[in-house]
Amino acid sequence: MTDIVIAGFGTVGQGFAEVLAHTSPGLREQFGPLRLVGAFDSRSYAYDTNGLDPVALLESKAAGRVGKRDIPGTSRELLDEMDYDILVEVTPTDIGDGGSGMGHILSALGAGRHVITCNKGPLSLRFQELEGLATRRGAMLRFEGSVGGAMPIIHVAKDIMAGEDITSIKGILNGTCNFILHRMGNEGLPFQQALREAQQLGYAEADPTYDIEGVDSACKVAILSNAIFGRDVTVHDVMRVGISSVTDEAIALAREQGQVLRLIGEVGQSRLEVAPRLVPIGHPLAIGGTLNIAQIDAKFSGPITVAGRGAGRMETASAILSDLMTILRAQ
């Protein structure tokens, strides 16, 4: 028996308890029952060791509350008096001090349980402490969806890649920033006018700050750095350039010379870097619409193309579930 809880009972966290939900007779057959038994969002929460019915707390927060029950003080505190084997830490990114998510993470990890999480703010500001303390805990930190949503870039690049001198990674990690590029030079359309069409098809939220400046790039990257790399970086330290400086006469001009602009993302040995690029079309990294896509520089493969869905409810639950499936079998 497995007993997990979600922190955050927003889209990401209503996803995964929908897969909770559906896990397949052979997933149980193999690891055995996964029970839920404990979720929170902001003001409500939800305990019971003997197990929650995901798809009530799906009902319930429809109606606008995962539980019935108000959050007494801090989430942490209410983490800290929850029995559990693992954390689902989905909270919203937060690159001031990590948030609540911090505060999560932190408490999960001291006291020898496993995270899973696809909050970006903990990782982008304390990743190594982060890693140490959970080391020491004999416990698994665990953030596949926090670069790339359901582009497996780092089980690609830590697993499958393990032994390998990977040089540099590059591509594009934000899907609304690729939509928005991809408007402008297919279609022609202004910047505000292909953000706001980015905003009505959910593609971006109301305030874009942290897309359109590529804050939340910034942030991929500086993960991305610490965990392949073994760097001790923060989002504070990545060189960067966002989107929303780019004119109709730059995306006109890269297309006579057949490039489109893209948003690129760069992390090195000694590179740490977002901004807006020339990418000749027909490369890899030219790719239109809002998927992600990344290219793993290594010194005997060569490169590498990773690419896959890099936000989105289910997408993103999906690269829960495969960190999840990491932690159960090395138990």
The other form holds:
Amino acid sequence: MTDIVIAGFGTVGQGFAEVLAHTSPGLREQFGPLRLVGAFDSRSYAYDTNGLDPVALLESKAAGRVGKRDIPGTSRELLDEMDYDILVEVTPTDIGDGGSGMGHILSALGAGRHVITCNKGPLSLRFQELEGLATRRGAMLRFEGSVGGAMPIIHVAKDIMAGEDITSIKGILNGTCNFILHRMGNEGLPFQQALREAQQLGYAEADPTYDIEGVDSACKVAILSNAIFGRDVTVHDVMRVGISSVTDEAIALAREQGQVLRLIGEVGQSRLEVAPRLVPIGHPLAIGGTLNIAQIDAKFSGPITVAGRGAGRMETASAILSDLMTILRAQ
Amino acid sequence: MRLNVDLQLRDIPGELINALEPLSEVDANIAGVVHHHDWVKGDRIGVNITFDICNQKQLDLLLAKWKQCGVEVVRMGSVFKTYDVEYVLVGPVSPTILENLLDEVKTMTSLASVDIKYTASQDFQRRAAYVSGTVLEESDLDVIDEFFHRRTDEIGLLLIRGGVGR
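Switch from the form predicted alone, shown above, to the form predicted together with the partner chain and output its structure.
Below is the entire complex, every chain and molecule, led by the chain shown above.
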């Protein structure tokens, strides 16, 4: 029996609850039952050591609350009181101080519990400290969904390519920016119009600053740098240029030369940056739409390209499930 | 260094191997071999070879080996490997600004060629310029990147670099 708590019951948290409700019999046979014992958002919580029904929780959330009880004190204090094996930490990203997610992860790892998170805040601010704490307490910290959603870049680079000398990773790490640049390039739309279209389709937030100024991509670059290259950097160490100054004329001029513009995150020997770049038409990174894609360059294998849906309820839940399997297999 | 040579070989079987073996003996890397059956001079035919060799000492050794086995070198020249640079500059960019920037680049790098294209918008903020060129030294790629990054930041231009496929 593996007991799970979900911290953060927004889009991704609900997606993972749905995954738990539909785990295959084969999975239960191999690893034993997976039991959801706790879930909370910023206002309310549900907790039962005998297990909660994920479907009932989803219905309750749809009606306005995760559980009947209000969170007493802070959510970290609440979590400290809970008994579980694995924390799924999916509260919103805060790159100021890591937000409540930082406290949740510190609480879980400090108690020797495994953590799966998609929260870029803690990982792009205090990565090595969290990894160190996990190691000392004999816990695992997994975060596949934090970079590229369903695109399995961390697993590929860290595990499948283990032993390789990875020299650089370049990629499109934000689907919103890619959609905007793709529409500007293909339809000749000005930036503001492409952005409005992205907002109408639900790809961009009402306040799109975090995406279009490259902050989201910079978080992911910092995480890749720490996780794959073993560095100790924060999001603030990443040189960052967004796409809000890209003009339709610049895109048309690039196209005349057989190039498209893409917001590229790059981790290299001497580079840690997010910036709009020229990409030759036909190159894997010239991909359109909202997909995420990354090219891992290594000494022996040469370039390896991975792509996938970078965000979304079930896509990110799929990445969490993959991390969960890794933890269960290791036990 | 990369070299391109025209050789005259005796037109008999095994002579091409005779000419290529010394290249591997001095650790040269062959980039291309072209037979020129129309370059016939007496009993000899022409072969053009492009190869990389690490230094002058190895080259002298190669020439001695060729002489020893009867391979005649009729022409030898350098082939310069070049590295592409390309940028799009966005914002109030003018020919004067770009020429000044490129003059500075030429004084500090091995910039060998450059080509510039502009858009003709009346709106300065939307304007863009595409700069492409070649340098002879790979290390200059980072020097030019750093220079353009610093100077465009000072001028207030958005710099979009190429080199993703590099």
